[in-house]
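We begin with a single chain expressed as structure tokens, specifically the form predicted on its own.
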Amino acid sequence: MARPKNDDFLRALLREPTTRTPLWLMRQAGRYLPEYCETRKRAGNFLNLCKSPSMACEVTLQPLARYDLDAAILFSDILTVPDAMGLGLYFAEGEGPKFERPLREEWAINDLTAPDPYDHLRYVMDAVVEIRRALDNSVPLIGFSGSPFTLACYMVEGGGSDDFRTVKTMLYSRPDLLHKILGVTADAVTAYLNAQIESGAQAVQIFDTWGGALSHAAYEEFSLAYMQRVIAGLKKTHDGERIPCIVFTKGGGQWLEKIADIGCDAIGVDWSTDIGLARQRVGDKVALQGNFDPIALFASPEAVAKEATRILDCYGPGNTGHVFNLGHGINQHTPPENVRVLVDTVHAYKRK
């Protein structure tokens, strides 16, 4: 299978020249577009969007309908592997994703075990295989998986949370319970961007959302050893092309190093994270990506221009190395006109 037609941001991961700076936004396909309004209420809801491979298909497309984006990414959520797992995901109104079955109990734990993705995720991998031909190799598509940490923080508490209180207290009280957890979870994450490889995604990404929420020790115990294992188990080509990997800490910055040494070919870092610095500490090991403040999108054209000039400064020379991104998912209030001034200026800036 030929690379596609725009390959620099495949180029950019692998740390080969490009021929411009490439970018692609986390949270491209969502509710800042009002064209993914209109299908999301066509849907019913969010997960009868994320389940119909046509509609999700239809969502993944639109940001590149408007923008002239580097990269399509799957439109799905983090949480299809542990509704998977029969924990019954359900999306309260205004309250974000809940479990109706959280992991508190021992016994529960201990009957955790990893879906077959072809199986329980069909419909994920339907979606890729549409999403790959829809795209007819104009862009490269991006697969994901949230990281085994950040997947048991929702499987354990229930739901989103503040403090992470029962998470955080099994990993201090009853460490090996949390251990089973993340371990049947590797290998179900390991599992799924295989098959997500396999069905058409040319790179993945692993959202490591919550690492940055555990202590210096905790985090190299329970996120980063974790997605070292999952890292080691994928398959690094697939019809004879480079699959790159991109690991995504979010509150990250101190560990870019070990980060940069699990394997990965590039590591997403937030705004909070000087990318000048980052590309001296990480060297040529590893690709960046990064690392515009989402919500600097809400400043006037010139402020957002400014902004995305300024991170591409600090970047430094050379036409290797660095995607551009912002340094979390995009804000739903967003407005759509500075996204296009944001993907104008960075396609138009010249490196010295």
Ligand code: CP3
Second form
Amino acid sequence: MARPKNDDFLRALLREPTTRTPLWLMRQAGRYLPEYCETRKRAGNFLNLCKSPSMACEVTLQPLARYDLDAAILFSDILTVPDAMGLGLYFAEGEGPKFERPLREEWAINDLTAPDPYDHLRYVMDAVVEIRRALDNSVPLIGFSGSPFTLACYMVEGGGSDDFRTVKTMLYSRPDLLHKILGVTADAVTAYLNAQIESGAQAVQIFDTWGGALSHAAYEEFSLAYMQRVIAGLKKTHDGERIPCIVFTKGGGQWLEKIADIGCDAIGVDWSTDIGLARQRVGDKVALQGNFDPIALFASPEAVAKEATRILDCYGPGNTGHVFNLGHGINQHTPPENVRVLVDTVHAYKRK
Ligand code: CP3
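Next up, can you give the form predicted in complex with ligand CP3 of this protein, since the form predicted on its own came first?
Below: every chain and molecule of the assembly, starting with the one above.
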């Protein structure tokens, strides 16, 4: 199978030369787009949207129809994996994700097993196949998963949290139980990402959204080690093409050298890290992805262009190794016109 017509995104991740700096945006298909809100209304709710391959395909393509983005990302959610593990995911209107059966009891933790992705997550694989067909090799498709630790946060807390009191209490008082959860979840994530790759995902990203909430000592043991285990089990090629893997630990700027050592091809960085210094720190070991503050998209078009240029200048010369992105997901109230300014500024930029 050949590379897509526009393969700048894959080239940048593999540190091959590119014609321009490629970009995509975390959560590029979402509520800031009126057409997304329309489809979501038709679906009835967010989970129905995720579980319908044809509607998931439709919303995946929406941001690409509007903007000249260099990659598509599968429309789904990281919490489909714990849902498939039997925790009962639901979204209470305006309250974010929740689980009917959070993981708290020792017996439930001991009973936890990794689901077969082709069975319990078939709808995700069907969506990947349908999206690849619709993209017709124009741009690459990114598959994704939550990191074992980030998934464990939601599984143990039963939903989002400000302080992660329940999961961190488990970490300090019963580390054996948390390790049990993380081990099974790492197996689940590995099988899930491999199934996405076999179904047609051309790169994968691991979202370690809450790794940065851990202490310096705990990050390595409870988040990084399990991402390393996932990456060790990933298919590195499919249909003769390398499948690059991106690790995004929000708040992980202080651990870049350690993250660069776990076998990933690229590191996602949030806006709190200087991307030029990050580049010096990782050298040519990995590519970097980021790191525009998503809230800067609320400023004037001139300010958006200026901030994007600052980041491109900060990354520095050389025509590879940088995938432009936001430092976290796009905010639902973002003005869509400013996204166009961002995309056009990045593509018009000439590297020195
Ligand atoms: O990037 C993309 O366009 C792909 C789609 C995607 C979604 N969620 C769609 C979504 C991806 C990659 C995710 C990942 C995800 N989901 C993460 C990791 C990335 C991150 O943002 O840190 C996390 C922590 C989740 C869990 C989750 N899902 C939360 C906390 C919420 C509620 C947040 C909110 O803004 O209300 C969701 C729901 C969700 N996932 C939405 C979308 C578009 C909004 C749902 C809606 O339409 O109401």
